[in-house]
Amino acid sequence: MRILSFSCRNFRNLEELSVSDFDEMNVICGENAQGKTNMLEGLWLFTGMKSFRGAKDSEYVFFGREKSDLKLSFVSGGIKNDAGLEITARRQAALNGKKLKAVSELAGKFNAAVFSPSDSEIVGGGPSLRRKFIDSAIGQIYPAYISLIKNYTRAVTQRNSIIKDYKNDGSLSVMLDVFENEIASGAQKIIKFRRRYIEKIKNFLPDIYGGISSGKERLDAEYILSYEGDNLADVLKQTRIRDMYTGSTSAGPHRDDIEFKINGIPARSFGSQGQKRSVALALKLCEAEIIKNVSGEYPVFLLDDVMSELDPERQSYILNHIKGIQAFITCCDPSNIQNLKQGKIINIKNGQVV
């Protein structure tokens, strides 16, 4: 996967862009606020994912303009494709000249894997987080997972709607019934997928967060269930009474976790802002081998402020030793990339290339 061409027009702050002949190492610099995540951000929702600034389709607009419109022009399986997005209130999308019926069509055509600052909190945030995380990473290569995902959520919010009124009406047991079998059937559809993710991503933490850590530190990872026993829905069945007083399901994958170790170590009590940070750009980067494994080729990599908190040794991992791999870092210090070997720099100054 290459990207080989990207232009937009009137997204964010970006009023008029175009970049082409790209490298394999892209660093994007200025100072903040000046556009370079927006960058990034366009070239992420041709995955056909949402933004992982969490914004709405609406906000995309440059202010005052009526749509927004982004062009890419990328390599996947050695056949050049032209992507193309138009924004209004909502995403519309082509792909080779055809329009497509939904933007998340494009998931499994142009692959990326992103890091943002934000990412450190999969490791020292909540539980959240760390689902998402995962659920997105499976999501680009298993496009079916996001309606199974969708699916599983619509009967725990079915199942919350009820719980409530439980108390008062005991006949409402037949229709629990029937929702916490779906959500038992759903939740151990998700397990499976969750857990034979993270076993793929145990297979390449050795090299690589011993690559980033100079071989200082050992990270493992670990799926912990939010319940015990194998039928979930014996499990909803015995927690309505509690559940019904707070109104939620409380066990389930929407409860589930990921713990990560450093050296036996949780990393979330304990870890230092460097070492989550390094541990996130460690999932991220098992998250591109996967995606190899499972498409035959690297998805693009996208790194959004990745260098601060860490220290010369590991951003000069970052710049020169990640190899095979198309990336895009963005950078507000000069210093940071002082130690880069090769690769293309593009300043951005007000929303355009100077």
Ligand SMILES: Nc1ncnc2c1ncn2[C@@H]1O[C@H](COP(=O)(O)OP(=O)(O)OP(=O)(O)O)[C@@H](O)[C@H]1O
The other form holds:
Amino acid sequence: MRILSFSCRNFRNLEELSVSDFDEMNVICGENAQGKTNMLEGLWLFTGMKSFRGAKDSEYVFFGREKSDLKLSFVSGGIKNDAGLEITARRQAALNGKKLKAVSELAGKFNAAVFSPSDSEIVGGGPSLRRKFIDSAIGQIYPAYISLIKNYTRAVTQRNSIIKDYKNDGSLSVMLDVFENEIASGAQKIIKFRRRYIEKIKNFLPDIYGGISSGKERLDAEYILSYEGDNLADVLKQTRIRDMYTGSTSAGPHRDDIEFKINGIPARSFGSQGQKRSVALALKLCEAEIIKNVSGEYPVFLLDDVMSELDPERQSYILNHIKGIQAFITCCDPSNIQNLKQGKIINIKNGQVV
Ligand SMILES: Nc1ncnc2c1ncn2[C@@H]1O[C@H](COP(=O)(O)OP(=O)(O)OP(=O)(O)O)[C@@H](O)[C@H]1O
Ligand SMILES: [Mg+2]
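Having seen the form predicted on its own, the form predicted in complex with the ligand:
Below is the entire complex, every chain and molecule, led by the chain shown above.
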């Protein structure tokens, strides 16, 4: 996947912006609040997904204007594509001159992976963020996994809704059996997918994390089950009395976790800021490798403010060793890109390229 040109009008503070002749590595430079992240966001919206900043459609339009227009030319599978987005209170997309019924139809046509500073939370935050990361990474390559998760979540919700009443009504036991068997069979499949994905990640980690840390650190990933034993249905039967009081289901993939260890030490509790950021970035790079293995092509990489908190060696790895992947990196501090050997620098000031 490679972007050839991007232009937009009245998109956030980018009143009129047009950039072409992109390189493999593209650095978007400028002071705070000039429009760097806005440009990345503009590129990202062509994936057909919601913004990585959680914005509403109406927030994209330049204050006081009627609509935003964005255009993107990109090459995918050797073929040039022209996509357009028109944003008012909602988004409308067109691809190669044809209006699409829904923006989500752009998904899979233009692929991008985005990294923003909050992604370090995948390493330092609660387990739900790690589950969200792995589930969305798996869902991107195996859409069937998304319905697997949906069905599983529904079965857990159903169990939760009756477990409280089990206190007063023992006859609910039969229904609990049904839901618990459903939970257990879904869990088995979900855990298999997740473990397989972690194995895939682990294939790439020595190269990628070794590269980021200049061979000084070794990163390991392990899937942590929320229960002991092989049979989740049996486990759930045993936890009924406890769950009855909380109205929740205390074991299953919705409570599992992933542990990352740097040189054998848990990164969540002991990792430094820069290490957490490096791990999160390594995971995104692994994700890109896995997408490439499945689809034959790397996604475009959008890296927001990744340079701060990283030492010059780590910065240099990002700038010079992400090979074969087109990347767009925002950066406020010119000294962070002194080590850039080859690439395009786009300077943005007050929403304009200067
Ligand atoms: N709909 C909008 N219309 C006009 N301006 C907007 C709109 N939405 C956001 N902005 C402005 O865009 C400016 C630049 O935002 P952006 O997040 O791109 O900055 P940045 O260059 O990434 O800065 P930083 O280095 O601090 O991350 C902000 O000051 C914001 O007020
Ligand atoms: Mg920014």
